[in-house]
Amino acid sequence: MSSGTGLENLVDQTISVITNDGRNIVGVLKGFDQATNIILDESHERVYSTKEGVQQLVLGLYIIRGDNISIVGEIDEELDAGLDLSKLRAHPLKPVIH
């Protein structure tokens, strides 16, 4: 049985991170530690709205504390590149309640 977080296979891959406060941050995973703190490069936050398309706020090199991470997912870069985010409408995510 593996004792790792499963992030080893995602290094240098584009991932999406959903934080406990409902933010969606997309970037290239550059590293992580035993507390699941992660380092993203070329990152941006995707801000969803029901009234206008998805806004992308450039963050650049970004560190996310492990205790603020809800979900980490791999992005299919080809599929993601084909999305027209300006036409996508969605409710913003609500914070995680423990």
The other form holds:
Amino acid sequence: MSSGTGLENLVDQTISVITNDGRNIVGVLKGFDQATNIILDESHERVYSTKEGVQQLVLGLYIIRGDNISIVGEIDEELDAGLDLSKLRAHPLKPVIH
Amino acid sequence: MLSISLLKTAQGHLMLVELRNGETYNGRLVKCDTWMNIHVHEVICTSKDGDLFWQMPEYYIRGNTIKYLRVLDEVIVKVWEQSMSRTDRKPPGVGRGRGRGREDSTSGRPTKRISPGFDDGAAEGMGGG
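Output the form predicted in complex with its partner chain next; the form predicted alone has already been displayed.
Next comes the full complex, this chain leading.
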């Protein structure tokens, strides 16, 4: 009953969310509910590209609707801080197709 | 914290909504409900590509068309303040809470009888008939 999705362990931690439209949003998990709607604080989007480094767009306080969420991942903040995003190249994710 | 409490607190504030079709709506949140249906005033709608804009006085958006909502940073602080002031008034676990009425009950609210014919002899459910 109490341990539903396991997201309660991640509250107040930095998480990475991959949305159905292929965006990667990183922020501090402040809350969630039964429908996996998620509150992200101090969030930013990481935009991946093969031509240039990762761009970070500041988004702020977000409520992401559960319908639109594919993956929620824990972030190792030490490891993440060690990344040089400007040198990172990656293909952008494709949206989920239903 | 639940997303609905943040959304409720955001009532009266400016917010941005992106719908599943990619359109975004900027405006002042007037009302929301548990399905995330929202009523927004003074709206500027932006097309998916961000090249077309429409301005309109109000909009009602069905919750299930929403992709995400962007809320002002200060709103989360307000949620905190509200929950703090609530616990100041009545700390959790201290109140009488739910449950059966007691003999020493001083509240005027009568206890609801579940089965009218049942009588265990104890003076419970005072105030009842």
